[in-house]
Each structure stands twice: as structure tokens, then as C-alpha cells.
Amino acid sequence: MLFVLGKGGVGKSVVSASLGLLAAERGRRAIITEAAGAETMAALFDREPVGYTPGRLATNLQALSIQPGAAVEEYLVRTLKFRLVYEMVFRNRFVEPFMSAVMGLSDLITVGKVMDLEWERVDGSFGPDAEGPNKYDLIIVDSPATGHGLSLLRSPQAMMDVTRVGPLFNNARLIRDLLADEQKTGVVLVTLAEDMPVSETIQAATELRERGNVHISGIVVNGVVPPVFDDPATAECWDRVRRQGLELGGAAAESVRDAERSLRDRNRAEEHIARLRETLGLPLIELPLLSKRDLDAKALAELGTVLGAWS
């Protein structure tokens, strides 16, 4: 399981989709899960919304939108064994808000649904003791923005602290243990090469390390401006080209100014990336800047190829 985590707007969904395509092209059965009923994957792949039932995105790749209400009902009915108990207690208009707000039930159930996918087997069997090949070789969680994403990962321990004993405690412990298993679970932090996203990424990594409840697999720096010069010889003669371009004026001068802006952007990006490397010391890979109109299945596959060099 890979939890793709980062500040809102840094491209977590793009990275999730690219990782899914990479796994699928390598012959692995992958599924991308989206929290809070999101349907970003359907839009990226130009598909109909998949809903709470897994739907196909591409060969070997499926998606699932975790809808909190349906997930809570499924989890509690299975945990409590009797639907009548669920209806009497958790559909109570006084109890339901308390359970969701105080106990973080919705967050726990979201992670619990991901665990369910890990428990599924090809032959239809299900559960922590089920044998045989997993139905999915890779489960990618397109997490909410950093704060909410971290609360998802904290939710099993939070539920254990509140309940202490009983079926909810036991299930939360199973989820916590799965998250803590470095052989099965990891977090990929996604950021932009900008000040605020980088600072938030460092804070998130620090919290994850302090809690020690999940392994950080690495960092993806998304939307990185490519180098302006492809070879040292061009860089060495830049000052001369710059002066001549400005002297000529017109289109030549405008091209020089465009190059200067790109150089500044690239230098700032390199500073932020260096900060990440020095502060966190985690594996890091850069993804090139793409415009939204270029984000089709082919572009996602190409980004997956870049990620493949890292994974």
C-alpha cells in the first residue's frame, strides 16, 4: 500500500495515477483509492465516475472512490455482526455526530476500507488469515491534503486510545499494525519546488518520523522547471548571447527575457530541492512541469516511466 500525501494542489492525483499506470504496465494488478468520495481519477482517465465499487481505468488498473457513509456502514455492520445494532446506535442522530467528530470514525473507516482491499484474495476469500495471491498487487491511496491525510494515518491509534477494548479496538489495532509494516505500507510525499509546499512536506515528514507509525518511501517533487541549458558549453556562452539578444531587441530580446525567467525559476527550484535533500535525507525524484491540458493518459504514462527509474 502506498499513501500519496501532500499539500493541496501539488499534484497528488497525477502522481497516484502515474504510479498506478507504472505498476499496471509492469503486469501488476493495481487499484487507486480516493478518499471523501473524490472522483479525480475518472476525470484524468476520461472515464465515468467509478463510485464505491471498483471500476476499470486501464488494463490491470482499477479505481475506487471511498464514500464515507457507505464505508462506515460496511465496516460497522461487519464489526458489530448485527445490522440492527448498527441501525439503533450509529444511525442515532445524537450518537452519529459524536462518533464521527470525537472518535475520528470516518478517517478510521477510510483506512479500514484500504485494509479490506489488502485482505482480498484472487479466489474470493477475505480476511487477515486468508491464503493465496492478493487480488491487488499494489493499492495506491490518493490522500486528502496534508493535515487530513495525516489524520487518516493517526486514526487507528486514536480509536484505540478512545475505546481501549472491544471490536472497534481490535480492528483499529489490525489497521495500525498493517500501517506500521514497512514490507507492506509506505508513504510517498508529493510537493512542488516552492517555499510553502516544501515547508509543509518537511513538517509532515517530521511528524511521521516522530510517531513512527508508517514508513516514508520517498519524495516526489512535481512540476519542476527543466534546465534551460542542456550542455555546459551553452551555459558558458550565455552572457554573450544575453547581451547580443538585448542589443538586437524585438523577438530576440523577448527570448532572452523568457530564458532569464526560466533560469530564475530553475535556480529557485534547485534551492528548494537541496533543502529537502539536506533536511530529510530521503530518496527524491523530480517530475517535469506539464500544463493541465497536456495531462492525458499518454502523459501520465510518461510520468510513470520517470517514476520507474526511481522505484
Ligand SMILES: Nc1ncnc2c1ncn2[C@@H]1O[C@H](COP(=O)(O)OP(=O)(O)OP(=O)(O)O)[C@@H](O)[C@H]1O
Second form
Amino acid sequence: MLFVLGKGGVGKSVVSASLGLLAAERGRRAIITEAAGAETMAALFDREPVGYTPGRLATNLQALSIQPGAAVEEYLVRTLKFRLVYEMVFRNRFVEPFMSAVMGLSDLITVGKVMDLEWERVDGSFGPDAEGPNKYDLIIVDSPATGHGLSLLRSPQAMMDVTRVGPLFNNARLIRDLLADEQKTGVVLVTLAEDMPVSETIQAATELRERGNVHISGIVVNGVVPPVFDDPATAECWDRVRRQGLELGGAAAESVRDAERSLRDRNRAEEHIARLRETLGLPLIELPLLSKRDLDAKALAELGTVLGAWS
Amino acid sequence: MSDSSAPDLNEVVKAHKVLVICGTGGVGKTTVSASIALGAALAGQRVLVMTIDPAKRLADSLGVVGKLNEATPIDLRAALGDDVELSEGGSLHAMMLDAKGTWDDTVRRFAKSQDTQDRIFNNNYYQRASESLSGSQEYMAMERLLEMHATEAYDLVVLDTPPTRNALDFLEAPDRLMAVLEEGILGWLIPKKRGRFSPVAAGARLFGRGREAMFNVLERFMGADVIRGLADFISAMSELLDGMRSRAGEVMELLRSEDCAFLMVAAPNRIALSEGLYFHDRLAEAGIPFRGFVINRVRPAFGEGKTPATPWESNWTRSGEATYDAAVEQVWDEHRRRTRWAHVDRHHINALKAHCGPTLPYVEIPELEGEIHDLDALRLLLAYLE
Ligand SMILES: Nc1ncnc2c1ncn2[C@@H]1O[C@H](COP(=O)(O)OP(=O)(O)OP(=O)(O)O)[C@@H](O)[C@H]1O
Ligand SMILES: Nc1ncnc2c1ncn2[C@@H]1O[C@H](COP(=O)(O)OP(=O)(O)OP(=O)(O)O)[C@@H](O)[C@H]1O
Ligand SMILES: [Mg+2]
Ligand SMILES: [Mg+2]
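Previous: the form predicted on its own; requested now: the form predicted in complex with the named molecule:
Starting with the chain above, the whole complex follows.
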């Protein structure tokens, strides 16, 4: 299981999709889950919304959108066999958010659903003790933007702290143990090469490490301006090119000014990346900023190839 | 920068006492709020800017670090130096909003007894609910706004808003929060019958038979302590509902009034701008005063018009030295890329203007270099806000 976490808009969904495509390409059966009923994957792959049952995005790649209502029902009724609680407390669309917030249930249920997927076997058996090959080789969790999605990872412990006994407690403990298992669970932190996102990523990584109950697989720095020059030899010509362009004026000078700006942007990005590397010392990979406005499956596959250098 | 037939942004700022700065996550709401506030203060108004989660260094330069919900004066002279012109009477205060603190105040204000207050503050679930009930942060920002507006200590209050997926979330937050609270508290005790819930009936129910059956089930599910805490929280909170409901009404009244204007910060991309359009239309329908767009982080380019595919079709000439010519081509690619970006941005901005008409101010702020985290940088931004 890979949890893809990061601040709003940094590219969590794009990274999740690219990772999914990469795994699928390598013949692994992958599924991407989204929380809070989001349907970004369907939009990225130009498909109909997948809903709460896994839907196909590409060969070997599925997606699932975890809808709070359906997940609560499934969790309470099917997993915990508490139909009465569900009927009495959670059926109402206003009561459900209230109870979920007060109890911290919605985050727990999202992670719980992910654990269910991990428990599914090819032969249809299910549960912590089920044997045989997994139905999914890789489960990617495209987390919601709020609070870095950290609350997702905290939710089992939080639930254990309030309940202390009972089926809810036991279930939360199973989830916590699965998250803590380095062999099974990892976190990918996504950020941009900018001041605020980098600071928040450092903060998030530090917090995760201090609590020590989930393994950080690595950091993806997304949307990095690519270098202007593709090799040192061309880069060495820059001073001369610059002088000549400014002398020529007109379009040549404009092109020099644009390149100057790109070089400065690139330098700033490199400084931020260096700060990340030095402070955290985690595996780190850069994803280039693509010029396309709306990324399609082809662009995602391109980013997937870049990520392929990683694992 | 704005159309000649439209009022400029300065006029909008001058004509209102409350500015609400909306937009989706990360577009620059906090930056733009602070900059507008600074501009109004320099122009001689007494201004308060209420920010939410400013970047650490911006918070430093606003002097609000560690001071939650507290209006803190900023010494503009000291911050900006002697060369900057300050108009007579202008002042700037900044406040960093804290939802939890505002919840605490709300509880203090509406709890009918000290006992209720204590029961809520000492309840485990209170902390959780005040942090994670959806709409909580937005509602609490509005609550604080109402309070600061009422002091009449400021000519202008600029309200930054929390990041939302959809800008309308902000406006709908009080209703949503009240619905969730009311139904959450009362609804789970009594299955909804015809008509409205009555707090009295709910109270009766709390101590009646229905409660017992359910609590037995819940108790097996989560343990007795949890249920006791939850029941206590719910019954204590139900006392606050009337007060909060009428307060929410006052907030909406202020937001609809002549005193108030909404500005939307948007990035010049398709998704953000189509959301801007939607927001504009919904506000207009709801009678909320939408007064302009700040289009932020517009990507600048030095070129104009079309750029040919290769530098050799422009005034660059080949040198014959392969590496050097390759470098020129790569510089040219960069130029093409930036020109294309600028074109795309322009295209989206024009579409927005065509939809919303010429009567609104549209200001554009380019993508600047580096972070904007001190008053000097905010002042540079002002040049674009006119
Ligand atoms: N490497 C990239 N190059 C170009 N555009 C990108 C890149 N990565 C992301 N984008 C664009 O940035 C936008 C935000 O990306 P995405 O939706 O993945 O972010 P997110 O972190 O999932 O956002 P949210 O927090 O709203 O879920 C999208 O419009 C996407 O097309
Ligand atoms: N015109 C601009 N040019 C360059 N950087 C900018 C510009 N406007 C804002 N920024 C930078 O973008 C980052 C995000 O800005 P800001 O915090 O104001 O956004 P926000 O909308 O308040 O975000 P959130 O939704 O997370 O509260 C900051 O680092 C800020 O310095
Ligand atoms: Mg996303
Ligand atoms: Mg902000």
C-alpha cells in the first residue's frame, strides 16, 4: 500500500495515476483509491466516474472512489456486523458527518477500506488470515488535501485512544498494525519546489518520523522547471549567446530574457530541492513540469517512466 | 489594467467596509488579502486584515506569530522605511484566525450556565468536533468577522478565507455547519418524523426509553465511556444551537449588505477560471455582492504574437558552431514555451471577461519571482492591484 500525501494542488492525483500506470506497465495489478467521493482518476483517464466498486482505468489498473456514506455502511454493517448502529445513527445524511467528525470515523473508515483491499485474494477469500495471492499487488491511496492527509494515518491510533475496548478498537488496532508494517505500507510525500510546500513537507516528514508508525518511501518533487540546457557544453555557450541576443535586439533579445527567467526559476527550484535533500535525506525524485495544460493518459505514462527510475 | 468602463479595484476597496477574499486552495488569497489591506492603510484607512494560515515568514513580517485571534498593530514606518509615503490616519492591524479559539468563545457566549461550559470544554469530543466538523473553520472566520466589524474600530476589514475545493464552500459553510450540528445532535436521538425537530422533544428523548435501547447497542460497539462522553457532549451542545443559529443569520445578513464585497482570486487556468465563472453566477443569484476578480500568477512572456518554430526564422543567425547553435535553439525553445504559456493564460482571461461582462474590475498580477513574504514585497504587488 502506498499513501500519496501532500498539500492541496501539488499533484497528488497526477503522481498517484503515474505510479499506477508504471506498476500496471510492469505487469502488477494496481488499484488507486480516492477518498471523500472524489473522481479525479476518472477525469484524468477520461472515463465515466467509477464509484464505490472498482472500475477499470487501463490494463491492470483499476480505481475506486471511497464514498463516505457507502463506506460507513459497509464498515459497520458488513465488517463489524452492527446493522443496528448504522440504522440508528448513520443513516441520516446530516448525522453521518456529525458522528464521523466527532468520532473521527471517516478517516478511519477510509483507511479501513484500503485495508479491505489489501485483504482481498484472487480466489475471492478475504480477511487478515486469508491465504493465496493478493487480488491487488499495489494499492495506491490518493489522499485528500486536508492536513496533508496525515490525519488518515493518525486515525487508527486516535480511535484506539477514545474507545479502549470493543470491536471498533480491535479493528483500529488491526489497521494500525498494518500501517506500521514496513513490508506492506509506505508513504510518498508529494511537493512542489517552492518555499511553502517544501517547508510543509519537511514538517510532515518530521512528524511521521517522530511518531515512527509508518515508513516514508520517498519524496516526489512535482512540476519542476526542467533545465534550459541539456548538457554542460551548450550551457557553457550561454554567456556568449546572451550577449549576442541582447545585441541583436528584437526577438533574439526577447528569447534571451525568457531564458534568463527560466534559468532563475530553475536555480530557485534547485535550492528548494537541495533543502529537502539535506534536511530529510530521503529518496527523492523530480517530475518535470509538462507544458500541457490538461494532462492526459499519455502525459501520465510519460511521468510514470520518470518515476520508474526510482523503484 | 481594468476595462475603462469598469470601476477600478481601488474604488471597490474604498466603497466597502468588509472585503471577503475567496478562491480555491493555493491561488494567493492570503497574499492578495494582505496586499490589499496594506494598500488601503497606505491610502489613509484604518485597516484590519484577518488571515488564515499565512506562510511562516509572512506571519513573521505581519507580527502575528503566536498571537491567535488578536488584532496586532503593524508599525508601517518601521517596516517600510522613511521613503514610503503614508497618508494621515492610515493604520494596519493583522490578525491570525484560529477556529478553535473562536469555538471556545462561541461556547462561552451561548452556554446558558457555567456548568454547560465546563461540560463542553472538558469533553474529549469537543476538541475533535471543533477541528473537523466540515464548515467549522469557515463559520468561525465569519463569526470573528462579525465581531470585528461590530467594533467599528476599522474603516476596512479584509477577510482571507480558508482553502476550499470550491469557492462556494465558503459561503455555504454556516448553513452546512448548522445543519450538521442541529440534525447531528437532535436527529440521531429521534428518527425524523414529520416537521421540524423540537429541542424539547429531543431533551425528553435523551432521558427516555429510545435512548436506552440505542445506548445499549452503542455501548457494545464502542464501550460505555465513549457513550457517556458522547451523550454528555450532545446534550450540552444542544443548548448552544439557538444562539448559534441566530448568529449565523447575522453573519449572512452582513455578507449580503452594502458594506460587504466579495473578490475572487483565481489562477489563469481553465479549471480555476471556469470555477470563477460558476462562483460569479451563483453569487449573483444569491444576491451576494460579487465585486471583482484578481487573476494571480499570470505567466509573463517577453515576446508578443507568434514565435516561429526555429530561431533561424527570427533575427538570430547560425554561427556554424554546432554547440553554440544548439544553445541558441534551446534558448529559443524556452522562449516558445513561455510565449505559449502567456498565450494560454491570455486566452483563459479573455474567456472570463467575455462571460462576466465589462462592469467588473479584473486585475492581473504576474507570476513574480521568489516568495512574497514581507511588507516590501506586498507593496510591490500593489502596483498591479490598481
Ligand atoms: N508535472 C506536471 N506538469 C504539468 N501539470 C501538472 C503536473 N502535475 C500536476 N499538474 C497539473 O496540476 C493540477 C493539480 O494536480 P493534481 O490534481 O494532481 O493535484 P492534487 O494534489 O491531487 O490536488 P488536490 O489537492 O486538489 O487533490 C492539475 O491540473 C494537473 O494537470
Ligand atoms: N503573484 C505571485 N507570484 C509569485 N508567487 C506568488 C504570487 N502570489 C502568491 N504567491 C506565492 O504563492 C504561495 C501561496 O500563496 P498564498 O498563501 O497567498 O495562497 P492561498 O490562496 O492563501 O493558499 P491557501 O489556500 O493554502 O491558504 C505563497 O508562497 C506566495 O508567496
Ligand atoms: Mg487530487
Ligand atoms: Mg491562505
